[in-house]
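Taking the form predicted on its own, here's one chain by itself in structure tokens.
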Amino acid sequence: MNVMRQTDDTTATAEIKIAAKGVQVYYGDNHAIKDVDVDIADRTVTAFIGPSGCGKSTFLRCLNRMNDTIDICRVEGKITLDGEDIYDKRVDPVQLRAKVGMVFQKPNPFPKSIYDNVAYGPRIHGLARSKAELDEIVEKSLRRAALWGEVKDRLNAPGTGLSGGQQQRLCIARAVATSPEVLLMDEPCSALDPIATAQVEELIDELRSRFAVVIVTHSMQQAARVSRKTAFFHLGNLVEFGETGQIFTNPRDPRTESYITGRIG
């Protein structure tokens, strides 16, 4: 499966979905993220790259307040979604995570049926008024995750019984079932074989027509294949952010060039 690089010009004028200004993250006394400014465009795939431990996943988790679950973690600065401060005390993190969905590194289906995995979010957020509406959401979500054809005859089978690649697509279906505006993906292919990776990459290319997609990846080749924008993190700093083609062929910062050419990382 070949994934086409995003070459259209629509994202050149795309509206900003998430804006981060002066973001700092501390784990106790450890200053993990240092003064990050970045704008995430709507209907665009943005890749976060950098060596292990550079802060890219930590920053990703700031975007839907997953770091709230870590007692010693403190986030400073401002992050807005459609201009609204997501760290405002009036914002319910559970509702926020319905708008800013997340897919993790390892597929983590619930110990429930395929149907109930996808129906879980719509049920708790009251998105369906009837069984028929819920059925429709489940089918639409599985179709968006390119999984419907493979599971439509066994929706009551456990989600944990699927292959690794199918489980990850099930988790993507679960994430899109709440009709999010942003989809965060933390190394979604690192546990998958090349065929399953290609399927997920093709899916990412389709999903970006509906959502802002942010993907953390260790694979520079994957970033080049699926993203329009790339941010390079190093030692907790956002070193460089720009068009993917420019980052990989004509980086402005020598640290970016050193990472891309394999001298650091």
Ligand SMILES: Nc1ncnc2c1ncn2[C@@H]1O[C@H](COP(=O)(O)OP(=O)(O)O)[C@@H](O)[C@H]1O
The other form holds:
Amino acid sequence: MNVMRQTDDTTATAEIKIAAKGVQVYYGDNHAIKDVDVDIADRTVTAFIGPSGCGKSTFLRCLNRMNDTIDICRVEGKITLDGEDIYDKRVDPVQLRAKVGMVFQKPNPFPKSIYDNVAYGPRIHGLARSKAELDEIVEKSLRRAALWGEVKDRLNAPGTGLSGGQQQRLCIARAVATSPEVLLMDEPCSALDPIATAQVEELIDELRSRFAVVIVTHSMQQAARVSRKTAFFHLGNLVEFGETGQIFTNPRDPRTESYITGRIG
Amino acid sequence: MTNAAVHSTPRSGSLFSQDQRTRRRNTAERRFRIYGQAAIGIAMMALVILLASVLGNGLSAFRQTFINMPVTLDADVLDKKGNRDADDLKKVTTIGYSKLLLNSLTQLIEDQGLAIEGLAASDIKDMISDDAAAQVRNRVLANPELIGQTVSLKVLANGRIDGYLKGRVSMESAERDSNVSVNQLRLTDEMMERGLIGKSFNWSFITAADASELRPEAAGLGVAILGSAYMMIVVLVLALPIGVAASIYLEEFAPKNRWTDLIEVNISNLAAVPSIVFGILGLAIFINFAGLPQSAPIVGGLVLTLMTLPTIIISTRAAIKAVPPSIRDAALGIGASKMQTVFHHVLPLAAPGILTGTIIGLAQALGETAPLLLIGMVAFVRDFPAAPPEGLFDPAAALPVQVYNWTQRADPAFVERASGAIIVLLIFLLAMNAVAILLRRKFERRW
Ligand SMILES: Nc1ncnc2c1ncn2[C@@H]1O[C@H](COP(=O)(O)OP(=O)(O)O)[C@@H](O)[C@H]1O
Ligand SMILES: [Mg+2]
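May I ask for the structure of the form predicted together with the ligand now, the form predicted on its own having been displayed?
Every component of the complex follows; first up is the chain already shown.
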């Protein structure tokens, strides 16, 4: 823990968006996340890395309370968004998820048109007062997801008819359309080919200017390329958290080093 | 070195000859294919035999024997006061009309010079169905200006004469039959030669009400079709929303605990409960306790709803389960509520499965007989129920019960009618399945 405090100092410039303190997650008797403290900075890309099954997705899903949908899942500890406890009784997770958007591992567009995919969020949250405004939001979101040029002539075509990379960017556009403050991405490139991956990574780099982005990845190169801060998870513990450069070049924990050099995972 | 030696001398023989294990596996597979083909063959054969027997027996029910004759609608008999007043016209009973028909037929036989030795007046009268007088009377009441005219009518012939034309009655059987005489059959032969009697399409088999044991020629399915249609409406209106709502709740909202497990098991059990048990339940609850009328489509519909609910719930839950969880995650992830997720995304994707299940449930309900017997749908009903919603409380029959009913009757003419009713029932079932397929096509979406 002390180690983490030290690394924090170097990035004190960015404002803290999400602060997690002493988070424990249980799936029934399985203690999946053990006492994790992480601060997610605003307008920064934070990467979660670690061997498969170490709890990266679980922890990510705590940040927008998607774990609420799993009956056996229990979350303890405190997670705040802009200083407000998101697990407070008064918080409606639906409202939280509009602020903390999520992109999933497998591209999962709705079986609807490209337009409706992006417009769905703004519609249910009443973000557009007119058709023209909605059109504008859709265009802006698709541009932001670097997809506009490819789909502007076929907005009424089904979203499921796009290629895998395009589908994932559509999902990003869909998440961006609700104007979230934080964007959570769970291995967004694991189902994509290298070219689509490069496109999405470029996109993440642009999104950073507006949102706090948290990305789970099993690819250390990807973490190195896109993130400023990296958290290394192992068996439900947060082993090390700090500047990406420092984690990759000069890890403080032997477990991190083993993972990076390919000895665990 | 040792490795190279292993590679140069293959343990098994050449690839071109099958070893024993492969041969055995292939034989097993061939045997399995033969079993499958045999099973399908048996099923197809059963279907063909069933259809052949039903069609062979039943198609003739759609054609009925009529006597083509001029009928003099004598104003002196039908409208003694000569004022064409509707109430006065109604005072003339079918007996009056029956006399008119007899006179007209006797006249026709004389005019045509059809001399049959020993033909009695009662023989001539019995050529005509007892129901014909009522049919002519209805026609006159609906259309009083016919009175005084001589109109050419197709008059319904007696069931035995119909049977003679269809090969059910022969000269030999007529000798032993008190309901038909050999002379009548001779007369029929003569009339057939002159085109005075013949078979034509029988709309009233589909539209008319049931008739008594003595008048098979007049019996129709109208009340039964209406009753079945009313029950299907009740089932659809009740079972679809209740079943879908229950499934959504159980699948998406209910906590998974011992209680919901228990409910789940019991729904599966309910689907397997013999239908007659639902009939007893319906009798006890809807008729004895709630005081609803007997033989009413509303009660039949309620009982069938109880029966259909498990089918709809099970298929709806399966359809909801089949929607990929990633779609739910996607919707929840951008801040849709549970309800929005279900109604905007899950239900549309589950719709084809739900519709198929519903229609299969309805088709089962349409063919269900046993529970309806217990709630009095087996009664003899001659009056058409009113239009819904009041009509739901009027007595009515149901198609499968009508089939059962007709097979119970002594007159062999009802055998053909029972098979004809089965054909009608099968047509409805086929139509429903076709609708299910069409809806499925229309709503099916890929993801
Ligand atoms: N829905 C779930 N139900 C029960 N256990 C789960 C569930 N999801 C994850 N787990 C368990 O939690 C642990 C962490 O899983 P996860 O967060 O998916 O790991 P990662 O994303 O790092 O590969 C694993 O041991 C996994 O078995
Ligand atoms: Mg994961």
